[in-house]
Structures are given as C-alpha cells and as structure tokens.
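Form predicted on its own, single chain, as structure tokens, below.
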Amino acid sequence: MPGISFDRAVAYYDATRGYPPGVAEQLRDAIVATLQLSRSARLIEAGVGTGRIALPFIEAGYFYVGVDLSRRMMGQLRRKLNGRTHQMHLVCGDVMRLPVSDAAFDAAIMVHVLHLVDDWRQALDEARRVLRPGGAVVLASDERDGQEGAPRTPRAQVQQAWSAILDELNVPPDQRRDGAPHGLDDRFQEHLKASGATVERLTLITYRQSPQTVRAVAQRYQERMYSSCWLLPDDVHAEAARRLQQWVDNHPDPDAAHEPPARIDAMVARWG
C-alpha cells in the first residue's frame, strides 16, 4: 500500500491544520535561507496536500512540483490560484515512488508526511533521488507543546486523554499507528546519516498558534477529522469519543481559549 490519501479530510484540512496569516511565508523565508536557494531553483514537495506549505512558493514564483495521493486535496491547492499564472505541477503519485526524473531538483519538502508511509526509509531514498548535487532534503515539523514547565496546550491535553482512552479499550498499535516515527524522529537522521548525509537540525520560525479549546479540540477526535482515528473500527470509535465526551464534562475549563506557542522544526540532509 502506498500509503493513506487524505481525500476524506479535503473539507476540513485547512481550518483544522491550517497556519495563522503569514506563518506559511514566514516558513517559506526561513526555508529559502537555510538553503540559500535562489530564484530559478527547482522544488517538489513529497504530500503537497492542499498546499499549506506549498503556496507561498508558488506564489513567489518557484518552480515546484507537489505530489500527493489525493487528488481531491490538490484540487483545492488549484482553487486557491484561481487559474493565476505559476511554474507549479501536481502530480498524483506515491511518495515512496516518486513519479519524477533522477536529479531533477534542488530541495524535497516533507511536511507530516513520513508517519504516513508504509516505509519511510524508501520515501527518505526517492526523496535523495530525485535531488541534483548539492540538493538538500528538508523534514519539517511543528512542535506545539510550547516550553518545559508551561501549562499543556489543549491539544497536548486531548492527545493525552484519548491515548489513555484507546489503552483502556485495548487498541493495537496497528489501528492506532503508534509504531510510524512522527516529527523528526531520530531514526530519520540515523537512516540519512547512513546514507552519507551530513544533518542539520534547526528551528526554522516561531509563532504563535491560532486560538484553541479542550472542548474544540475534543469535537476534532470525535468527528474523525485526525488521521490518527481513521483506521479505528467503527463500534471501537464510538466507545472512545463518548469516554472522550465524559473527560470534556469533567474537565476544569474546557472552554478556555489559548493562543500556545509553537515552532517549526526542521532535519536538513545534503550530500556531497
């Protein structure tokens, strides 16, 4: 299997994942500088979704190639342009096989993407394939949880929450995906390491996150809006979102609106 398509979520993706207005330029910056990129440089972006990383580099006019598995959702990157000139081309294909030429571009994005492979290695490998020398393969993640000793984000607490649930329900690994490596996990450097990479870790920008509750937060588990749920048995779901329903009710401030602060983090392979 190629991996999960996201067409399910093309509704929600953008309100539900989407940045705060001028973080997704504030990362394309921060990503042009690290690589030191310049204006004819050539992209593609591994799960390019609905372009939440993708647009403000097609907007500033770079080459960039966006490949997903759904359609649906790179239909919606197309509405976004409104038909405006650009040098982008989605391709429907499979991260792990990139429908693309040897050596073709200067940096391969992956964004949230690794976990949902069936093997990550063979993604990391196409990914180094298709880059031309002196290329660099860029992981990036968001991490939410805001410093060591601050108060837990809503969503650090409802991720709690409903792990705890699941391990009440005896919930395997595999409908819970617990065994896919998330963020930038340190296997992803061992594995380019291995590869003859030399790899650099960074924050790439700083934010904050757009306002948040226990309860909204709870509603997204709920209603299936997370990847994380979708493999679970349908009856298994339903015993899990009403327990969620029962920690919401008895929470001391589910409604509390908090703005956390966050980051993204990035691991940037080159060879050579």
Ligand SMILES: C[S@@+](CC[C@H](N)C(=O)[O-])C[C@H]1O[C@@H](n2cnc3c(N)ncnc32)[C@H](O)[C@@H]1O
Given for the second form:
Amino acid sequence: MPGISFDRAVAYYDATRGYPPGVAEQLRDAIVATLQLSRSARLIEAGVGTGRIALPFIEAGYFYVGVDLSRRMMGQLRRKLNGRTHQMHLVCGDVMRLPVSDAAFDAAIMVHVLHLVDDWRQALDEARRVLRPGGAVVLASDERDGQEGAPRTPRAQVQQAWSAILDELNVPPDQRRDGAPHGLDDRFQEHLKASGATVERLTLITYRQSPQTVRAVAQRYQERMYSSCWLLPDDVHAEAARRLQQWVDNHPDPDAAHEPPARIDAMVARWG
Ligand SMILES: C[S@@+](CC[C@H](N)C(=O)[O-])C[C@H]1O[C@@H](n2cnc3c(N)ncnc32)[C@H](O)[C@@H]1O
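Take the protein just shown as the form predicted on its own and give its structure as the form predicted together with the ligand.
Expanding to the full complex; the earlier chain stays at the top.
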C-alpha cells in the first residue's frame, strides 16, 4: 500500500471530521478567490476521500477529478451526489502517481493526505506535474486546537493526554506515526521552494466548531477513529484506551460542551 487507505473510516469519517453547515462552501469560495479561479477551471484533489472539500466545488459545476486509494470513501462521495450528474471523475489511484496527464489542471488540492503517504515529496512533485502553466498547488489544513494562550480545546486536551499515555507505554514512533509531517509542515514549504515555487501562507477561513466534549473526543481515540490509532497493536491500544478512561474519569468537567474557534490555513505554491 503506497499510503494509508481510509476504507475502515468510511462509516464515521464525515461525522468525526465534517464541518458545521456552510463551512465547506466558505472554504470553496476562499480557494476560488485566492486562486482567482474561473468557472471553467479544472481542479484535481489528491486524496479526495468522501468529498468533504470537493463536494461544494462539484455541486457548483467545477470540473473536478478526485483521486483516492479508497473506493469506499469515494463511494460515499458518489452517494452524496445522489445520481446527479456533474463534471466529476473519481479515480482509484495513488497520489504519488496521479493517473492523469501532465499540465492538465489549474489547481491541485491536497488536504490532510501528505502525512499518510509513503513519500510526501513524490506526492508534491506529482501535484506540480499535473498543473498547467500558471496553476497552483493548494495544501489546506484544519487548525482546530485553539489559539495560543486560549484555554485548551477538548480535542487538544485529549490529544495531549493520549500522547502522554503512549509515552508511558513506550510506544515506538512508527506505531504512533509521530514522524510523518502533518498539516502545513515547514518541510512542505522548503520542498516546494526548492523546486522553484513561490509559496504563500494564509488563513482561508475562520469558523466555530460544532460542540465537543472531552468525553466524546476521548471516545474517538478509544474506538480507533483516528489514523494515528490504526497502527497500534491491539493490546497496546486496549491498555491506552483503559488509561485514557481513567484520565477522563478524573477530569474536572468531561461533559462541558465547547464550540472552539477554528481556522483553515493554506500553503499555496505557484511556479513562475
Ligand atoms: C484524512 S482523509 C482526507 C480526505 C479529504 N481530503 C478531506 O480533507 O476530507 C485522507 C484520504 O487520503 C487517502 N489516501 C491515503 N494515502 C493515499 C495515497 N497514497 N494515494 C491516494 N489516496 C490516499 C485516504 O484513503 C483518505 O481517503
């Protein structure tokens, strides 16, 4: 496998990663404005999943190609379109070898996929290969863990507790996937710049997240809903889940609902 397929996540991906109503459309509009995309723009998304990012583009009539290792994730996207016809093509394939010709797209979009692939450099190089002159690679990233100095969100609290538990259990980095660069890691920017790109970083949109509690977020780790849990051996995961439950039981307010602010940031690369 050239990456981590999300086949196993299809049943809960949208419920656990989805945006509140209207946010995906705002994100589309921000990308369109940033790239100054015309209605006839041709877009490709590497690691399209269930269409969390793609759907508003597709529904607005953009020509959109989605590539993913997981047929099941893309099947979910098709179901959402409910048989309506669009300028959309979904292809089962590897983002490190995009099954499309050179110089065919105005933008290549990647959201939360580079940390899952075997070679993120090759995936970035592929994204560039398929761009028309003047096209852009857009990496977007959910920044959901709150601003510096603000109270820690339930998500950030649980993440920190989980990480401390994995430390206690001496879980090696390859089983926790700590080493893979996430989000808008500086290494992506360096690689893009080294290939001659001009790279711009910006916040695309800000919004309020749906209500979340410490208990509900912890349950997602306990039920292995995040890819960071998938490589843990079963016995290690069971012990970590037990310790996380103890931590929840000792938390002062595990059921308090928070709607923390969040942003979607981007790195946009263009070649002159
Ligand atoms: C976290 S999901 C993100 C989906 C979508 N971009 C979004 O933001 O909702 C990552 C997706 O990348 C796919 N994936 C992982 N490695 C891949 C690879 N080498 N080639 C194609 N898809 C891959 C997974 O199957 C999954 O659907």
